[in-house]
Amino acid sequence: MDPIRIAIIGFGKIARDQHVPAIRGNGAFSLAATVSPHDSGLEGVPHHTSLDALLAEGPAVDAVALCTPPQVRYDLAAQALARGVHVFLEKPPGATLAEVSALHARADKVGATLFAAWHSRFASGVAPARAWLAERRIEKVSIVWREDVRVWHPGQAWIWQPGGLGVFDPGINALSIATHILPRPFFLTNATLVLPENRAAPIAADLHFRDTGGAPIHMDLDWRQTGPQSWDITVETDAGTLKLSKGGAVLQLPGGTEHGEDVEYAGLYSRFATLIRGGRSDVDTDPLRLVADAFLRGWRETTDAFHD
C-alpha cells in the first residue's frame, strides 16, 4: 500500500519538533512538502509559502496536518478539503464552534477525512486510567495545569488574540483528558476568568463543573507559573485516588505508579492513518465547548498588564 503523502501546513516549533518526528517515524506517511511564509522548511523537503501554491504547483498531496494558529484554519482546511485532501487538525481544531461543524460536514459530502487531534489523549497513562475509572463512582475531580507562558508561548501575539484562547490554549489539553477518561459527561456551573488589561484572553482561570452524577469537578489553570510546571488531574473515587500528572505521561492509581514515554503524536498519526484507511472522521468537539461554555457564562476579572 502507497504511503500516504502529507503536507505540514504552519512550520514553526509544534511542528519541526512532535510533527515531523511522527510522520517520518510512520510507514504509513510519507512527508511530501511544508508550508508556511515565515519559515524555509526542511532541506530535500519541497516548501511552499501558501496552501494555494502549493495546490498550483505541487507535489501532490494526499492530506495536509494543519498547525497555524485556530483563527485561520477554517479557511485553509475547507480549500483543502474542496480537493478531496485529507485533513488533521492541530487542537484545539478551531475558532469557533460552527466552523469546526461546517467542516466536519463537508469532509462528510467530499469523502475526506477530518481529525480533531487532542494529542493529550495518547499520553500513555490515559487510556489505562479510563479502563480504570469505567467501573468507579466519581467522587471529586481536581485539575490544575499551571504552566509559564514565556516559556510554551514567547512572543506569540495571536494566542492572546480573540480564538487564541489564552490560558485554555493548554488547558483545553487536561479538557480533552477529562472528557475523555470520566465516565459521565460534565458541565460547566461557574467560572472567572482573569484577563490581563492589554490582553482579550485570559492568563488565568478558575473553574467549577458538576458531572450528571453530582461529583463536582474544579479545574485551576494559570499562565503564571514559575519554577516547577504542573499539569495533573487527580479522580477520587469509591475504590481510591487515581492521579495523572506530567500532562497524562504518569499513572498512579492506589497498586502502584507507571511512567510512561512521550507517545503523543505517534499516537495521533496511528489514529489518523487508520481514519483514512477506514473512510472515515473523527471529530470531538467535547473539550472545546467547555471552553466556549467558560467565556459564555464566566465572570471577567481584570489583572496587571502582560508583557514577553
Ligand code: NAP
The other form holds:
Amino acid sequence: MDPIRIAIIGFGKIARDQHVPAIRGNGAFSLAATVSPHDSGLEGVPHHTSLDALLAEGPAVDAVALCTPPQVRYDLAAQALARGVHVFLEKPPGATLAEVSALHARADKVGATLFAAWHSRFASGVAPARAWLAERRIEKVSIVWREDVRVWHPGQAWIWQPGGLGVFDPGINALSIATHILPRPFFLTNATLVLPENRAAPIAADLHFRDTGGAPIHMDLDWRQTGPQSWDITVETDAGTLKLSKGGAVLQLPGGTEHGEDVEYAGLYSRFATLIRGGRSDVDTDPLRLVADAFLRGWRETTDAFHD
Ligand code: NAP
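Form predicted alone already given; the form predicted in complex with the ligand follows:
Next comes the full complex, and the chain you just saw is listed first.
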C-alpha cells in the first residue's frame, strides 16, 4: 500500500518536537511538505509559506496535520477538506465547538477523514486506567495541572488571546484523559477563572464538576507554578485509589506502579492511519465542551499583569 503523503501545516514547537519524528517513525506515512509563514522547514522537504501555495504548486498530498494555533485552524481545515484531503487537528480541535461540528459534517460529506487528536489519551497509563475504572464506583476525583507557562509556552502570544484558552491549553489535556477514563459523564457545577489584567485568557482556574452518579471532581489549574510541575489525576474508588501522574505516563494502582514510555504521538499517527484506511472520522469534542462551559458559567477574577 502506498504511504499516505502528509504535509505539516504550522511548523512550530509541537510540529518539530513530536509530529516530525512520529511521521518519520510510521511507515504508513511519508512527510511530503511543510507549511509555515515564517519558518523555513526542514532540509530536503518541500516548504511553502501558505496552504494556498502548497495546494496550488504541490507536491500532491493526501493528508495534512494542522499544528497551528487553534484560532486559524477552521479555514485551513475547510480548505483541505474541499480538496478531499484528510485532516489531523492538533488539540484543541478548534476555537469554537460550532466550527468543529461544521468541519465534521463537511468531512462526512466529502468522504475524507477528520481526526480531532487528543494526544494525552495515548499516554501509556491511560488505557489501563480506563479499563481498571470501568468496573469501579467513583467516589471522588482530583485533577491538579500546575506548570510554569514561561517554561512551556515562552512568547506564544496566541495562547493569551481569545480562542487561545490560556491555562486551559494544558488543562484540556487533563480533561481529555478524564472524559476518557471516568465511566460516567460529568459536568461543570461552578468555576473561577483568574485572568491577568493585560491578557484575554486565564492564567489559573479552579473548577468543580459532578458526575452523573454524584461524585465530585475538582480541578486545579495554574500556570504560575515554579519548581516541580504537576500533571496528576487521582481517582478514589470503592476498590482503592488510582493515580495517573506525569500527564498519564505513570499509573499507580493499589497493586503497584507502572512507568510507561513516551508513546503519545506514535499512537496518534497509528490511529490516524487506521481512520484513513477505514474511511472514518473521530471527532470527540467533549473536552472542548467542558472548557467552553467553564467560560460560559465561571466567575472571572483579575490578577496582576503577566509579562513573558
Ligand atoms: P507554536 O510554537 O506557536 O507554533 C504554531 C505555528 O503555527 C507557528 O510556527 C506559526 O508559524 C504557525 N502558523 C500560524 N498561523 C499559520 C497559518 N495561517 N498557516 C500556517 N501556519 C501558521 O505553537 P505550538 O506550541 O506548536 O502549538 C500549536 C498547537 O499544538 C496548539 O493548538 C497547541 O495547543 C498544540 N500542542 C502544543 C504542544 C506543546 O507542547 N507546545 C503540545 C501538544 C499540542 P510561523 O512561526 O512560521 O509564523
